Each structure stands twice: as C-alpha cells, then as structure tokens.
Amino acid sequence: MFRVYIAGISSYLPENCVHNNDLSETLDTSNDWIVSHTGISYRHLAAEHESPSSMGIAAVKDVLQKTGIAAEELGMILLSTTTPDYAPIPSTACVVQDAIGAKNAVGLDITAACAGFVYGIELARAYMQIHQRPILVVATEMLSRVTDWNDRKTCVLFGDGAAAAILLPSPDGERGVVESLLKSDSSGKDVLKIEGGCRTSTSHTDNIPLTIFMDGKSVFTFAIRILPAVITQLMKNNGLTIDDIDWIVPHQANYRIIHSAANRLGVPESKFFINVQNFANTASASIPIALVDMEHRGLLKPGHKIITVGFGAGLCYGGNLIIW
C-alpha cells in the first residue's frame, strides 16, 4: 500500500465574527463564564445568503488553485457535514461537484459528525489504492442553523466554517498518512444528536426546526477517555513515543476537554494545537481549519509527525498519523 498525502489544504470562514460579549447582550451569560467553561472567545457565523455548500465551494476553489489541480481531474469528492444543504438528499457533495464542474468525480457525503474529516482522510487513502486520481476531502459545517440560540449551554459552543484538502499519492513514499484508527461506540448514540428524520413520525405539513441536543457531561466523559486512547494506540502501533510526535491536532470541541486529555496523557499542553478560542466548535471542519491555521502560522514543516483526533456523535471517533 503506497502512502497518500495532503497536497494542499484551504479553509473558509464567514465574515461575521461574534465575540462572547455580543452573545451576552441577548443571553444570561458573560464573557468570563463562556471562557472559563469552554475556552471560546469568538465564533464565525454564516450570513443568511450562505449555505454549507457555498462555504465548502469557497474552500474547494481555493485549494484547487493552490495545488493546480483541475476539477475535471478529481476522482472523488468526500464531504463531511452534520448540516447538509438538503435533508437527506441530494448529497451536499453532489451540490459541490456540480458547482465546480468536477464531472468525472464520484460524490458522496460522510455522516461521522466531528470525526468526519478523520474518516474522510482514511476513506480517500483506501480508494486511491485502486483509483489513483486526486481526491477532494471537504468538511463544511453550519451549526448556527441547528442551534437553539436561547439555550446558553449549547449556543455558545458552536461556529460555522469549512475546509477542503486535496489528496495525492506521496511524491517520495514517506510523506502522507501512515495509519488511521476509525472506531465508533454506538452505546452513546443518543447523547449528541440533531432531532428529526424518518425515525420520528410527523405529517408532511409539520414544520419542526432541526435543533442540536447534547448531553454535555456524557460527551465530556467520552472525549477525555478516547482522545488519549487514540493517541496512545497510534503511537504504539507505529513504535513511536510522544517525543516523536511534533503536533497533536484534536477536534476543537472545548478547551477543557483538550486540557484534561493532556493531563491524562502526562503530555505538555503545548504539544496540542488549540485554536478553539478563535473559531469555537466547527464540528468536522475544526481539524482541517486548525491545519490551515497552523500552516498560516508557519507551524507545519515537511516531515513533521502529526496525530489528528476526531470525536463526536454516533459516538464516532478516530485519528490519523500523518507525516506532513
């Protein structure tokens, strides 16, 4: 099996950047409370005219230009989202495919919540072993559309954003995805969900808004258990120690989760890249947005060993060991 690497990555964030103080104007909350409980200060929220697909398309166009890949060259578009343009069909991947003119690509959505980008990287790696054509992995999330803005426990957590990555065969056989770990613990399927769908019997005239539900305590307990476990397993499988790892890039759900996981591992928090303070929880888009942020800051160097860890509804989780 040859290695597949991320040849380019781009992100898109809506222009509207909302500070905690803006939320406290309409909610019984404060900047101090939000920061102390989540680590979040800002989040980007989509405008009325924007959609999950339009955000994804913006990121895709940028990464295609950056890598010099033409849309017609793409063999597959894997798109992760918990907030599709349509529920449930057509797939948002197909909306993006049509918009960019990727007429030779296969397009499909991934429903793995906040682990979607991690899943997408591994699915792309596997598909490319047979069909050696460029693969586009997109994560686009518009959580502001499924958030109850009167619920101060959840609405302060989320933001909107998108990112897109082009995957190609490794140019030197060294750079790329070394191993991925994909898992799910379906016993916790009810602790994080967006209500709606065919499981609930409603008439076609009912207009029930989709709203995210989260049992915060259960999600926190799950996250601080599996985050260290994924990191430890990927290192063990590949004969590595924490000193061999340059960066751990976790899903940016909540600062307290990352802090607790670092303590459990006995690893300095500085080993984790954290930018949840600027973008909040953007679900599956958070890891690729973080990678773009790291690139912009000059933190990613060729040869760096990186572990990504995603976790979310399902409960899906997993990680990628990548040589940048």
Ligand code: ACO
Second form
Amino acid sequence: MFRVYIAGISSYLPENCVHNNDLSETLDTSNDWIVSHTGISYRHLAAEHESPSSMGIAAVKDVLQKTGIAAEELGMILLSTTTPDYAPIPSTACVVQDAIGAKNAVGLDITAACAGFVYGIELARAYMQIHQRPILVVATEMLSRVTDWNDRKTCVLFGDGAAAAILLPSPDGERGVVESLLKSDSSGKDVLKIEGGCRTSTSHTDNIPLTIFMDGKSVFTFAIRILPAVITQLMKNNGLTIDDIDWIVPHQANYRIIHSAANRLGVPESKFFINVQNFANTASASIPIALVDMEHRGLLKPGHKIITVGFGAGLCYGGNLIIW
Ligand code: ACO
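For comparison with the form predicted alone, kindly provide the form predicted together with the named molecule.
Then the entire complex follows, led off by the chain already shown.
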C-alpha cells in the first residue's frame, strides 16, 4: 500500500521565554487567572530581528540535516502560517525556498489557521501520489506581532514558534498517514480573524494594523464539539477503538478545551499529549512542536497509532491518523 510518512521533524522556539508573572507586570492579569482559564504558564516570544520565515528556516535546516535530504531533492514546500512574512505576497514558502536553495521545489502557503499542519500533511500525501519526491511541510507562527498587547483576553493565549517535517514515501507501506479528515465550517468565519486585508482597507492611504480578534467563547464551544467528533470519525472509518490509539495530539490552544474533549469522549486525559503549559498557543505550529517534544521525551515509538486534531480560524479543522 502506498503511504506517506514523516521521516523527520524539528522545531524552533525563540529564546525569550516569558512567564505569566512577567505579563502581569504590565497587564491587568495574574498567573492564577491564566493558569486556571488556559493551563498556560510560559510562552516563547520572537526577538525583533526574527521573522516567521527565519524561525521556519531554523527548523527546516535542522530537519534536512537530521534526515540527510538535500534541499535540491525537495519537490514541494507547503508552509502554514497565520502570520506571513509579507501580506500576502510573496508567499513565505517562497522566502524559505530561496533561503535554503530548494531550486527544484514548488512553494505554496496554506491559510488554514491552527489546522494548517493537519491540512499540510494531507496535501503532501495527495501530491506525493503523483510526484513521488520529498515534501517539506513547515508551520511557522509569530502571533506576537499581530496581538494587541493591551487586550488581556487574547494576548495571554499565544506564543511564537515553528516546526518542519520531511515527508517521504513509506519504506514498508505500513508506517505513515492512514487517513486524514479536512473540514471547514465557514459559518464561523467571523469569530476569529486578523483584520487588515483588502476588504477592510478602503484605499492605499489606509494603514490598518494587523490585529487578531477572537470571540473566545464561540471558539471554545466549536473546539469542544469538533475535537471528539474528528477523533471518533477517524477511529470509526478505520475500525479502531480508543484502546488502539497510543496518542491523541490536539492543537494546543487551551488545557480546558482538551480536558473537556477528553470528558466528552470518556477517554483518560493521559491519552492526550499536552504541552500548552510551556509554549501557549502557537497556532498551526503547535501540533508539530508537540510531536518534536514527544520525540525528545521518548514518547513516540515506531508503530504507535496517533491522531492529530487541529482547529482554528475559518473555522478550519481536521485530523490525521498516523502510524508512527
Ligand atoms: N486576566 C484576568 N482576567 C481576564 C483575562 C486575563 N488575561 N482575560 C479575561 N479576563 C476576565 C474578563 O474580563 C472577564 O471579567 P468580567 O467577568 O469581569 O467581565 C472574566 O475574566 C471572564 O472572561 P471570559 O472571557 O468569560 O473568560 P472565559 O472563561 O470564557 O475564558 C478564554 C476566556 C480563555 C479566552 C476562553 O474563552 C478560551 O479559551 N477560548 C478559546 C480560545 C482559543 O483557543 N482560541 C484560539 C483558537 S486557535 C487559532 O485559530 C488562532
């Protein structure tokens, strides 16, 4: 059977690690509120000299080295970001392509918010059925640059970071992506957005700063509904039960969302990998950053069955069932 597998994965986190107590020095918030409402303690924030592409490139260089794949071998670079280097052209994928010298690749950005890595894996799988060449899937997010740092309801939630994965044809037809579900419920397109595009700017003299807006409660309600739904559907489609699944790796938005999804599914929380406490919500980078974290902790073994679930603006969502 033709399958596509993740041959290597790396992440990059900016050096500056900020605790909740650092935020409460300038913002009307507290460590207790943030921890009890989100589970977040720390987030990494990019330095002035960094950009979404520079973070992505750091992760990409590491994964190329780890897997021994030369940049010229890449057939495609799929890059997910909510915070492109440029708004909107050229694509950040092309910026990364140029920096690493991947002259035989096609560069393409994915706009699927926090579901972007899940989408990227499936798009890579589809493309590789036709062009059987290595594909790089990158997720890089710098939400600190589009956050209103006076809006305590959103600014405490996000962190910066990047990750990159090399996808190859599976060596044994067993390991790899078994199935993905990609969905979008566009009736929720207004509950999470970054203003500043051509719809909101009426002339070239407008200079609307890009700022994230979120109706947190609506996002929360949506997330706790779709998380169990995606997991259940992927298991059902493949004749699996929760006992067959080794790990569920959800988008790390908020501990309470994961807790609530586990309750609804009747699944022990220990099935879910959770590291939102250390990195906050890094949008589409959160799932691959979690996978790297799991590898570092020795939690991922060959043959493990894992389900990823991403959800975010759009409202886009989906999941991948992967045999590691
Ligand atoms: N510190 C202290 N108090 C705060 C803070 C803060 N940082 N933020 C809000 N509050 C206050 C509010 O002002 C409010 O006070 P009031 O009752 O006096 O008006 C009170 O806390 C409760 O506020 P709520 O907004 O009702 O808090 P809630 O319990 O709903 O939690 C939260 C808010 C954490 C944002 C929650 O709605 C949530 O997690 N939503 C999902 C968010 C999410 O995951 N978004 C990302 C999706 S990913 C993507 O695509 C980018």
